[in-house]
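Take a look at this single chain, the form predicted on its own, given in C-alpha cells.
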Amino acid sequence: MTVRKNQAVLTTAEKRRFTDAVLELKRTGQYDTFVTTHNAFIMGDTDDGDRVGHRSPSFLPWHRRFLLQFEQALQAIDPEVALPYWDWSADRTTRSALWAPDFLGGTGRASDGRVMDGPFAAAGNRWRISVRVDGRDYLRRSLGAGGRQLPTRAEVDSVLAMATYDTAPWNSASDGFRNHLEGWRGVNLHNRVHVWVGGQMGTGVSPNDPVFWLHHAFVDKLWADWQARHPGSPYLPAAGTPDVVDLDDTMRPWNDTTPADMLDHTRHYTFDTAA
C-alpha cells in the first residue's frame, strides 16, 4: 500500500528518488501531457457553463483522480515513489526544506522569476517548460511575493470544521466545505496557495511546478481529514444537476471514474498521519 509522507520528514534519499522520478517523466513526455490535461480543464470550466476539475463539486474527485495517475505514472518508473504532500499551514515560508536545493529548489531571481536552484532550474536542461502561456521556457516562481501568506492552521481548522460538502449553485459562489476549500470564498486555502508559489503556479499550466502535485496531495488529504469528521456528510450534488457531476456522473477525461469511486482513498493509499 502507498504511504504518502509529509515532505518535512522524507529522508535525502526519498527526496532524491521523488524528483530523478518526475525528471524521467519528463524526459519520457508523459510529464507534459499531465500539464496539457489541467490547462484544458482549467479553461474549459466555467461558473454558467459545464465544470468538471474547478469550481465545482468535482474538483476534490477530479484531482484525486489526477494524482492517483500521475503517482501511478511514476510508480512505473520507480515502484517506492510516493507522492508527498506539503502542509502548506506548517511549512509557511520560504526557507522550509521544500524550497532547498536538494528537493524542489527555491523562489526565482528578482528580474525574471527564473528558478536557479535545484533539480527543476533551467541550467540543468533538464526541466524546459513545453506546455507554456508564453514564450519563456523556464520554471519561474515568486514565492511570498508582496508581502503574501500562506493559509494558518487555524484558517484550515475553520474550513475542516462545515459540516456541508457543497451547496447550490455548484460553482465559486457556493458555501460549503468544497468551495471554501478550493478557495473563492472565505479565508481561501487551495487557490491562495497557487498564487504564493507564483510564477507557472498561477497560471492553467500549474503543474509545471513540480510543487503543484505536494500542494493538491495536501488538498486532497484535508479532504480525507474532512471526511473523518463528517462520515455522515455526503458529497453533494446526488443526481440530477446541470453542468456538474454528480455523485454517480461520470467524470471527464478519463470517463471510467465517478465522484463515488474516489471517496475511499484507502484503496489506494494512505497518509503518514490522520486528522
The other form holds:
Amino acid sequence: MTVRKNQAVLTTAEKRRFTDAVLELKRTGQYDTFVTTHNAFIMGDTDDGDRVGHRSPSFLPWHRRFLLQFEQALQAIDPEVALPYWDWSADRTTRSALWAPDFLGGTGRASDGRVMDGPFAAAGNRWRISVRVDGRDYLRRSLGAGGRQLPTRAEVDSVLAMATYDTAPWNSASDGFRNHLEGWRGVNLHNRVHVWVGGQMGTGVSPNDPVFWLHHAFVDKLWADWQARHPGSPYLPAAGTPDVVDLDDTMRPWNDTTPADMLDHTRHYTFDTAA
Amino acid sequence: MSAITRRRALGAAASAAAGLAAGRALTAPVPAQAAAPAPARPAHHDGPAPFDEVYQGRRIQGRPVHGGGHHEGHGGYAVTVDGAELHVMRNADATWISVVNHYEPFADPRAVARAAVRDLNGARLVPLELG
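Same protein, different condition: the form predicted on its own was shown, now please give the form predicted in complex with the partner chain.
Everything in the complex follows now, all chains and molecules, and the chain you saw is the first one.
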C-alpha cells in the first residue's frame, strides 16, 4: 500500500528516488502529457460553462484521480516511490528543505526567474519546458516575491471548519469548503500557493514545476482531513446539475471515474499521519 | 489520454487567433472607466471597453468579441501582447485571469494584460507550444 509522506520527513534516499523517477518520466515524454492535459482543462473550465478540473465541485476528485495517474506512472518506473505532500502552512519559507539542491532546488535568479540549482535546473539538461505558453524553455520560480505569504495553519483550520462541501452556483463564486480551499473566495489557500511559488506554477502549465504534485498532494490531504472532521457531509451536488459533475457522473478525460469513486482515498493510499 | 482535451485547447487558441486576424483595426484607447461615477457599460457589449496601449515596451490590446461560441464561455473578450493571443477568462465575480496569471484575479482585462507583460519579462507568447 502506498503511503504518502510529508516531504519534510523524507530521507535523502527517498528524495533521490522520487526526483529520479520524475526525471525518467520526463525523459520518456510521459511527463509532458500530464502538463498538456492540465492546461487543456485550465483553458476549458469556465464559470458559466462546462467545468470539471477547476472552479467546480469536481476540483478535488479530478485532481485526486490526476495525481493517482501520475503516481502510478512514477511507480511503473520505481515501485517504491509515493507522492510526498508539502504542508505549506508549516514549511512556509524559502529555507525549507523542500527547496534544497538535493530535492526540488530553490527560487529563480532575479534577472529572469531561472532556477539555478537542483535536479530540475535548466543547466542539468534534463528538464526542458516543452509545453509552454511563452518562449522560455527553462524552469522559473519567484518564491514569495513581493512579500507574499503562504497560508497559515489558522487559515487552513478556518476552511476545514466549513461543514458544507460546495454550494450553488458550483463555481468560483460559491460558498463552502471546496471553493475556499481552491481559493477563489475567502482566505485563499490553493490558488495563493500557486502564486507564491511563481514562474510556471502561476500559469496554466503549472505541472511543469514538480512542486505542483506536492502542493496538490497536500490539498488532497486537506480534503481527507475535512472528511474526517465532517463525516456526515456529502459531496455535492448529488444529481441533475447542468455543466457540473454530480456525485455519480463520470469525469473527463477518463470517463470511467466518478466523484463517488474518489471519496475514499484509503482504497489507493494512506497518509503518514491519520487524516 | 488527452487527445480530445488537447484538441479542444488547440482549437480554441486557433479560433481565437483567427478571430483577431479577421477583425478590424483597433480604435484609439478609450478613457478609463474608473473616472465615471457609475460602471456604465456599452449597451452593445456585456464586458469591458477595448484598450490599446504600450506597457513596459509591449503593445497590449483588448477588445470585445462576439459570435463563435468559444468566446462566450471566456467572457467574450480577446487580449493580445505584441499581436499574440493571451488567453483570458472572466470569473463569475467579473474579475479576470489569463493563462499566464491563472491563479490571481485582476480587476479587468487591461490589468491582466499588464500583469502578463510583467511576468513575460520580454518573452514572446506562443499559442501552446509542444516540443
